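Take a look at this one chain, the form predicted alone, written out in structure tokens.
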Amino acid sequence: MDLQIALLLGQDGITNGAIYALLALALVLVFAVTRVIFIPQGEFVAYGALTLASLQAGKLPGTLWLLLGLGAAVALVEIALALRTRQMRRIPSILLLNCGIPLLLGGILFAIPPATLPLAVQVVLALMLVVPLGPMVYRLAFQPIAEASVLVLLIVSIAVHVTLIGLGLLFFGAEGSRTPAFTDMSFEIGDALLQGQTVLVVVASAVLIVALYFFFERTIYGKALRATAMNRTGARLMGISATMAGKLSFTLATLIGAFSGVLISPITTIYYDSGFLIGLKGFVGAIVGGLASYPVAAAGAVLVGLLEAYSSFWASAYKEVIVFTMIIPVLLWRSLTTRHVEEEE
């Protein structure tokens, strides 16, 4: 290996890096919030590329009709709910929240031809049927559950993995897609060429994680986030609703994952179950971080892809081997270092 190969190995290291990352950060969030080992977020990842390449060939995705299904499925839940409770001034706001505006999208999809959209509309209109479906898969699989144990919201996680794999054959079929490049900048470095993509991935990544410590430090909603992360029964008795929490996790993890999605669509062809491997190495990073330690994480995610990269170059054949052998140590240690505290009843 010369120098030039090893810029090369590195680049594509830290650019995979930096989604893994994005893709941990979600994780310990919705884990330290609501419990829930979110399997199901490479899906999102998966959806948010096979969306916007979906609108660049003038189709429409088939994200919109899971969107208006889960929609319908949320506002008869929600309006059972209102009639249970006697809070009929609810049921409008329900049904313009859950299928209004998802209806709204499909006019829009239905009356100008998706092709012909600049591209930031286009990656603006695929966040928005993909990121609304976190949120609802929380309502119907999860809040309903939410005081039971890890192990069960687990086995839930997985269920809704499953569901949502078959979905994505369902709505994109098997065939894999990839949209054209953003950018066709590139930048001479010595002997090696960095690809404007590649530093289009980082940058945009590095900007979200900022955006993300913002929101959490400056924001009401963030520091909920953050108080309810430390100790759920304490913010629940300074009045920080669960619910409301829950949602909230799962809406940014969704974000996340839709944008993770498209920044990678350029650079690899994704299938309908790509995600689950992405988000799967996302984990390993977050494991390295305890699922508690934010810039832990995203420092064990960045490991990741750099193990990755190289690995690919020395031992291509088992690569997945490697980075998935990496949380055994970490398990390890963590299991002799960390003092076992039983389960918040």
The other form holds:
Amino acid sequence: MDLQIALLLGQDGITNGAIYALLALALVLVFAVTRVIFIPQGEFVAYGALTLASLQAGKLPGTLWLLLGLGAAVALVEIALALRTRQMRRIPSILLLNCGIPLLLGGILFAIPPATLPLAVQVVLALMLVVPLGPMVYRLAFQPIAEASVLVLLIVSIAVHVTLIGLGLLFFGAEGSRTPAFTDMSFEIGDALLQGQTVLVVVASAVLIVALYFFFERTIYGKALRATAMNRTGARLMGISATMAGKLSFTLATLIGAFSGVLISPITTIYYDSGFLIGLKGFVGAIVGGLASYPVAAAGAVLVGLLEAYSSFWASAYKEVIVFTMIIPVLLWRSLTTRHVEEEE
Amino acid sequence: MTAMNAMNASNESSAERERGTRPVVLDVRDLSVSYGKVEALHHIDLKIRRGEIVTVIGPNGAGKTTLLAALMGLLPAQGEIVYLGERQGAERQVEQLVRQGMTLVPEKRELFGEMSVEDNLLLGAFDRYRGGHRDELETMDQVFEIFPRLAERREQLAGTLSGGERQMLAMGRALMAKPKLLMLDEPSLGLAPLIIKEIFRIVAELKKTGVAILLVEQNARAALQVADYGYVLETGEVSLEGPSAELASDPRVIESYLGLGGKGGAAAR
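For comparison with the form predicted alone, produce the structure of the form predicted in complex with the partner chain.
Okay, now the whole complex, with that chain kicking things off.
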């Protein structure tokens, strides 16, 4: 391997690593706030990529039907609850939020052929179609069992993951898609070629990470989420409901997931079930950070990206094995250096 | 000590008359809580009026914290709870009660340890902020006036504060919600005598703002000095109640709670 190849692989690694870092941050966030290990994260990556691909191909994205269906299901659950607790005045807003807005999005898609729109608008539309799925999934699957143990939440998380893969096959079909590169610019630095795509992914990830930092450090809602992660009882006593915090963290995680999907879609072909493996690599990064530390999780994820890139050169058949084997020394190191804490029941 | 008692006694009749006319903030009738196997509350009746400090004293394990948890909607309870003239439904939620101006300063303080004093206070106003109020900075200035120590520590992480400062922060955070009913669970717990004195001075001061205060304390002497009315809770039942000056001179209270064995009583003076 000469320097040029090393640099090329390094670029690849950092590009993927930046995306894994985003996913790792989302996993840490969701776990800290809701104690859910967010396995379905990867599905939202795939949904984001596939939705953008269908928009660009001029097709109506299957996400729309999924959104209408899930929205209707949430509306039914909420209306049943409102009837039971005699809060009729909540019904119009429930319908508007869960059925009205998805219908409006559908109307927009029918009215304007999305393939003709500029890329940025397509990306925003794709995010608007995918992101509401997160809080809906939280409402249906996790809110009713918010007080359950981590293990029960994990089992439900796996069930949601399997369900979303099935729905992905149903709504997007078995074919994979790949979107055209956002840019074909490239820069020459000495001997090495720096691809514009790499720069774009890294910059976009960095911008999102900085935006998240500001959200958590500077806004009262961000602080409320951190407070819930730190002290659930204390947060409830301030009127920060676990439901609100849960929905908000799922919304953010889905946004991060779908955005990662948008970023990765020109790099690899994405199928309905490709998200799982991508999400798992973010998970390895999150594990390095002990599912608690944001910076360590992000660094771990970049390391995963680099490891993957270099091992695909030396031992491409074993690249996944090498990446996931990394978890064993990390777990050993963590179990030796951190005090074991029993889960509070 | 005697001077203070005499003063309380002379004010007592007028305080009693006033008590009858002020609007009732919280009216609890026949409240029972079954919670675990050890602690339970049986048929509690309790009333708090506006601008009044009501204390619940009693030994460890009598159910004082359980009472507050039930009132705050953290535990399910049977019986009738009328808050601000409205009968509360069976599905009381903490978040909903916070919105209606009820706050609890828990025994464990429950601060956000890895956040600054300022952020802890800010989150105290979270529900008001969510409801569209944007006066959190003014409220914070008022809180800093009440607790100048917190102003000095505003950048410091809550987890690094001393015990007394933590209690002040917990109370300040509760005040950020501009409560109508402030419930304090053992504010003197684990604090040095001088700090206890300071905390109780502030509690007495807060009364002037018109907030109703429910003060749960093991430190009966200090509690009865600031309170207008008191209840003695023993093994989950109210064994005695009355204006605090009367309770303070009741031989049963003196023997069990104010005698020489009274915990921290002298220290609070």
